[in-house]
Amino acid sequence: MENLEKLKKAFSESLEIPPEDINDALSYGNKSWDSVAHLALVASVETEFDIMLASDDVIDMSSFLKAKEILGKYGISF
């Protein structure tokens, strides 16, 4: 599975939205992305990519685009 598909899977499962609704414009507060879903999303991303996000990165992950940028710091490319 490609990294983009893995990230979409993490978002889809955590936010309970179809993968086709996930794009760079998706941001915190849209759809079902609230504070509780954010914690589930962070856990899912960490599990999917076998990483541990820094606290600042958890806080900064405010959109799908930003999530891709943050994961780039961990050597994950899209």
Second form
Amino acid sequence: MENLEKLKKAFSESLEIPPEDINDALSYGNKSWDSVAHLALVASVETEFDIMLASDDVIDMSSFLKAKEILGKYGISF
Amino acid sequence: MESAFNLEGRIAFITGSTRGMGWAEAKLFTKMGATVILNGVHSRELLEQRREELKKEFNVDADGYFFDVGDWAAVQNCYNSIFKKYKRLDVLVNNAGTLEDNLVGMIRKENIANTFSTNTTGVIYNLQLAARLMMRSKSGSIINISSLVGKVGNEGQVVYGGSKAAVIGITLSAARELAPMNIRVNAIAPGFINTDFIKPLTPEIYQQRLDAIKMKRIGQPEDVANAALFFASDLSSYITGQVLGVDGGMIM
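Given the form predicted on its own above, I would also like to look at the protein as it appears in the form predicted together with the partner chain.
Full assembly next; the chain just shown is listed first.
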């Protein structure tokens, strides 16, 4: 599976949003992305890519676009 | 019949586990089948010795991390290593603690900073990262070692009591927040326990403390380890946000 698809899958499953609704504009506070869902999202992204994010990155991951940027620091390209 | 206290297959990280209660917990958890990860900050030699002791007694290769629980970077490095090796964490015991008694008016600011760094800030650091590993499997048990002093106070222990009372507040709040992820958070409040902490006491103070215990004996580290095992095991699977006294009926 391509990295973009994997990231969409993580977002879709943890936020319970259809994959087609996930785009760069999706940000914290939209739809079901609240503080509780954020931690589930982080766990899902970490599991999908087999990484452990630094705490600052967990806090900074405020949109789908930002998530791609952050994952770039872990050698994951989109 | 399989033991209800079985910890087979579980990964357990115990801070401050080279001495006293932490070491008793490490031995008991290993005996019950857990893969225990040790931590110490006072002596690398002692940490290595403890790993050897677990290997000799239980034929296991326990990992050991030498760092200060109040050092955020070091804590993060530890959890990154746990993640890389095990991909999970099932049990955290926030056991590391420090104690320096001073009467009001005689408290140095360094004492406040050091005590809160280890006893309180370190608990939050470890709890936060442990919870993130536990969220992946949507299960886990976090056990914070508070103190009877954190519940009822004691002369000369404004700093220590404050740091341990904070651990109770941390426990209660984290329990509410993490319950939806099936991560349990509980605290143990030991009373007068036979550890290095009591060595500086005069014979008179020692006797006073002993006289305050209804069971008429000092607690042993193993008494606290037994309570920690209960919280680590499935026997407490529906219990969170509790503070369990292990004090022999001590009244201070």
